[in-house]
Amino acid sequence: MTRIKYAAILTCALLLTARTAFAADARVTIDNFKFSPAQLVVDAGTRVIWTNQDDMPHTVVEATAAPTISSPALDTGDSFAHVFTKAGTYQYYCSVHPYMLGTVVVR
């Protein structure tokens, strides 16, 4: 085998490893007026996505002063995905329903 052919290999390898390593995806369902689950723990580099099944549209924002995660009114069957970059803890909400609390906690 060549150099070329074999560093071209070598790549490739490297390549596909490092995308399975972040493409991990976590799942929040909304439905009867909660998140479930309630607190989510991740890794970065997780794409959360949340999937409305109640029969009423909600969202899913940051509770932050300045959100940087804000969904459009999700309609039943509808999702939302975020990719959770940084460690931290990140509450939401639903803005239509204010009650409706989750956590997400990036490690």
Second form
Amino acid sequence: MTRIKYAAILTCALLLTARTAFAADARVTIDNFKFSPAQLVVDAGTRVIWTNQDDMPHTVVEATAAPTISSPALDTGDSFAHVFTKAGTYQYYCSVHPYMLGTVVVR
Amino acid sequence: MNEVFDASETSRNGGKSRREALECMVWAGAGVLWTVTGGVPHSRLIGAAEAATESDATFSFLQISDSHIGFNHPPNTDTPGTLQAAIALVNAQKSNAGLMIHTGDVSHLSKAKQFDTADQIIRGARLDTHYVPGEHDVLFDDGKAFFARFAPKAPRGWYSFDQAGVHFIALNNVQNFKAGGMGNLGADQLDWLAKDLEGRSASQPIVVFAHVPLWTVSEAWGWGTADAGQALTLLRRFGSVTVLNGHIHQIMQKVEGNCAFHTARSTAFPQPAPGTAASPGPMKNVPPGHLRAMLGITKVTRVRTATPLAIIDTTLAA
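Please move on to the form predicted together with the partner chain, as the form predicted on its own is already shown.
In what comes next, the whole complex appears, and the chain from above leads the way.
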């Protein structure tokens, strides 16, 4: 398996203590029903952390027939992390509000 | 809101046209009575007309929606409290109501405790209650917990039944959302609907209820159902079709042919009109004391005369 999945919801404290284990972190916030930044460009090996700052639950799900990136519902303040190990363009959406779209480009 | 007006409506309803009534809604807020005559709905402000309709009614039912138990942010940190207020209003207004429908988002996060709290409060209405899921009710495990509790005979969330001569159709348009899309019924459900309607008399009043509107209120906010057109085509031959939805936490109405669409208020929090805010999130800056005027219940009445269906919305502050 070339892609390592981290499908746990991590608290900010856990993220801080664990961050040295990864080459780099990049962050996406979910605010006002939008992923920000909507397009993120990262190097392979980067861990991307999404944090929901909305009052509404959101998810991060890869926009493919069989998504390998799929978060549980994130309540206010919840985070979800995924390490991108392989170059490519990954489109994702919120499965609760499917018009919310985002892209991660891995170099 | 794409209103489709029939020019012939202007002569009906004692000179009070539906267009005038809709204009009045701008300032009158909740008090609108819907009647459907020969499949053409029209509305008027409630008043003496309401009393007359009530006394003629042979059958009525109530709608509540979007109780969002578990939501705990401005403008409402007590969603069980506002649901209780809604049920108190139901009890005050139900008189001979035959049933109640809940058009989804019973819970905020699909948690067993949230379902349980809602269930306990809603049972206080002592009405046979029929549910459809909202997207907030099916966040985990394909919604199995919701269906087991609220629709045990319909594991995929769609079903139909007849009561007092009205054919009720419950639809599920909140699962298998596609990226970039809106609500979705899916081929299996549409096949089921075609079979359900097959051979049914076109003169039987139909009430369809589902969470996401079956007409496109706002594509940018996902407030519509991508394949609703196929369902509405199946319903086109019926003389009186009433479609009741939730999801958008505000009243919107539209008429298309013999089909009247109506969305109900939430019992939890209001959402902005399309295009008036950056996102469809809860309206947070509700003036103190005004929240309950933006929440409410819906009562639908079937009248014995040639006026089969009337819809009356009432706020919790009423």
